[in-house]
Amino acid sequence: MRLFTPEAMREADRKAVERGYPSLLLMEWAGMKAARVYLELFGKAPALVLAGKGNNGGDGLVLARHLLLEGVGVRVYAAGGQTGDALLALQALLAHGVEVGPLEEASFREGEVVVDALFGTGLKGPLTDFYAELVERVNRAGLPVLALDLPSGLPFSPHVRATATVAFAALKTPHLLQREACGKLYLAEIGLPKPLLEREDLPEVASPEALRPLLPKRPLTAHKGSVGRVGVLGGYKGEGLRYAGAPLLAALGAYRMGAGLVHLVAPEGTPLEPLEAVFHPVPSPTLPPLKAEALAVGMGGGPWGRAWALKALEARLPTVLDADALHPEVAEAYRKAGVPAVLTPHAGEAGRLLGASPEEVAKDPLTAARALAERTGLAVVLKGNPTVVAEGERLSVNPTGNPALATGGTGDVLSGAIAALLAAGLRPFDAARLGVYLHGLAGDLLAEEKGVGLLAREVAEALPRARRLLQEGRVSPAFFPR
């Protein structure tokens, strides 16, 4: 699954009519598609359909007709000057009798859903003067709405804020990138040519289909030294403070993530948890002789953190630098040194990374995750929502997570079970992905039932349901094919 920004979506469209297939089906599936998904969230509840003048217009006109022959109730309201397969979808509809009334009479009632069916993927700029205006009035409506392909709007402001967006072919960068606006995301199939949709230069979307494979197998012979043993190197004590909860909460995350051992390499008077963890209690930033395959290094190092991330650069093995051990020196040493290593920002280290402003991050994580990883020359796991994960060319966005994750600890359990990966074999960018996605799996099967107030160690100890559920083919994944 590659995300596509709205312009190759276009092209895709146009390649698709190129090669005889007819525009007119496309609208039609992605209408019925639509009208399938609206049935699922909202059931016989009477529609507003709101259609502009363009194809995503159309769509709605199609998604109208379908809801009207299920029994639902439609009002719809239209721009006019439709032309092409949008014509004749707005013809298809009067011919059932339904009374299409002008886009300016648009009313909202009680008990109704909103079909935004104004604006897809072709905006060049904001909407301004009365579609702004009407943009603003469907928000302040406070109904359901149910937007097709787009909320009309994005990627700009004002935009419709949806309950729920059903994807068309592919999903688009606003769809991840403002996912918020955004709801609930459905991904619809619409018959576009798959040869169309499989652009390696476009990022990668993870899903369970491509990171199933990557999931490390363990034989019957398996015992703790052979499924890979990590080494955890943080912590800091001094000056009136002491870090102590960060690496133990790597720990339990690689032991979460299945690790044989891990090993924990800590300040003196560290806590003995988990009770698992073989301890090397330390009085300053050191390297003793470790059985190990991987390292997670600098969660919780505070003035250590760098100390650290070099001591471990001696051991010469794939390692995790997060938090304090992320510092520009620290990345060129690990690069110079041929060391397999994955850098976890957040968007302040990453900006500080790469001198910019966390708002410049923020802004554009797909950049920024490629410009880290481009100058470092290590892979990049760019923590956020989306969090993106790079190196070299290829870039994967994850969709799993959610908000209920925003809480101290949880990207040191995301550094130790992306150890864990890398010592039992898997290359640093799909170590990464896959932890990623376990991660956030994680969050989200805890935010279901818990909604937000987890805790970072709640999380690790879901990482064994989210890996089973993987691995049985029984996720249920964040976008839905249909």
Ligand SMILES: NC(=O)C1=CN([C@@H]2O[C@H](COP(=O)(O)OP(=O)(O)OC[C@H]3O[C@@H](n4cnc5c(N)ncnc54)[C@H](OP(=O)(O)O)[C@@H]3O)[C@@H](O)[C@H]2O)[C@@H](O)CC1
Second form
Amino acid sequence: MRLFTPEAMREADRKAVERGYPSLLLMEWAGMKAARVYLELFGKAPALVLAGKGNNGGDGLVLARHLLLEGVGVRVYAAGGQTGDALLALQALLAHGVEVGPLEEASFREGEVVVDALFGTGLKGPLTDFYAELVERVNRAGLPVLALDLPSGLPFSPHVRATATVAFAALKTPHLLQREACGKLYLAEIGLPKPLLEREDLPEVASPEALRPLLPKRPLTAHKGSVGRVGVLGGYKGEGLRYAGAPLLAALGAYRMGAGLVHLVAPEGTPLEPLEAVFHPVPSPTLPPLKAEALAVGMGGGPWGRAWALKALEARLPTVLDADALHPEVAEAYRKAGVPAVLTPHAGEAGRLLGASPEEVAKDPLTAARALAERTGLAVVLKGNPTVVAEGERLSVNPTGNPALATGGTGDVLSGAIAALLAAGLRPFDAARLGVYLHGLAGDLLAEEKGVGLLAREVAEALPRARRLLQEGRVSPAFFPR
Ligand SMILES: NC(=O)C1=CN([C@@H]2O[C@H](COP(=O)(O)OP(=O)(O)OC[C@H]3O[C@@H](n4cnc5c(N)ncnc54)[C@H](OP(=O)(O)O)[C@@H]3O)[C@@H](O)[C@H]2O)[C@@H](O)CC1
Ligand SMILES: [K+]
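Please give the corresponding structure for the form predicted in complex with the named molecule, as opposed to the form predicted alone shown earlier.
Every chain and every other molecule in the complex is listed next, the one we just looked at coming first.
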């Protein structure tokens, strides 16, 4: 599944029509599928449909007709001046005897659900005047809002803040970069010819179908030395400070992602946990002899982070570089040595590596992740909402995860988990996107059960469950194709 820009989506629509596909069918499916989502979410609650004059408005008029046929009360207000398919959609609705009032007269009533069909991918700039006010009124009304294709106004402000959004044909960048405005996200297939959606040049949205085949197989003859051993190097002890938990959490993450054995190289005095690890207490960053296929380095390293990373490089093993190991000269040393590595910065660390502010990075994580991958020649996991994985020209945007994961140590668990996948033989880009997806899914499972207040170790504990759901094809996606 690819992440479209609004322009790329319009191009696909246009190409479908050039191939002879009747665009009215696309609109009919869009409105009908959106009506289905409406019924599922809001049952027979009456609808207030606000329709613009373009095709997004046309989708809303189709939806109104389908809701009417299902026995849902509809009040419809539309901009004037429809042409083409939108005009046909209007005529079809009028033929059912529905009154369509002018948008200027739209009023909000308690108990109604607002259907936002004002603007979709055709919006050319920020809303002003009447439409800016209308959008603010929608937001102030305090009613549930179902947005068709995009909450109107996105990617600019002001924009509608929706309870749920039905994206048509494909997800578009605002769906993932401005997810807050979209509410619950649904993806509706509307009959667009498949080849038009297969755009290798666009970023991937990580999906269960694409990731399942990457899961390392475990043959009957497996033993702990054959399924991937991980070395974790991190922690700091000095100047009255001790960071001890981070490497332990990485070790847990690695085991829970299926590592056969985890070596824990950490400062003397670090608790001997998890019990299952092989311990190498050291006075300062060193690389003891150990049998491993991949490393996770830097967690809780504090001022030792850089030294851990440069020592670890001597092993010449695929390595996850996290937190205090994330320095430009470390990345450069790995690139020069040709050692495959995955960098796992958050926006602040990525900003440090790129010479940009955390805000700039967070505002456009796709561009930042690609720039960092290009600059370092390594795979990059840019952690955030959404987390973006980049390597060379490839970009993968992760749809799993939630704000409950914003708690100390979850990043350490992720590093260990990715290292376990590297140790099992996955390539850096694949280990990164699979690890990120499962880590986010584990967080989603927990958030559903417990809400906010998770512990990082619980996220590690939930990894096997996430993995099994993916393995068995039972992931209920954050948004689902129907
Ligand atoms: N094409 C297809 O095959 C399919 C498309 N589908 C649906 O169509 C949607 C795209 O439809 P679209 O291209 O008609 O654009 P849309 O979002 O309705 O807005 C256009 C209107 O906005 C106006 N406008 C623009 N900027 C503005 C501004 N800043 N402030 C104020 N007004 C502004 C612009 O005015 P104009 O510039 O033309 O005067 C025009 O009137 C897409 O999201 C999906 O829902 C589906 O049915 C599937 C098949
Ligand atoms: K809309």
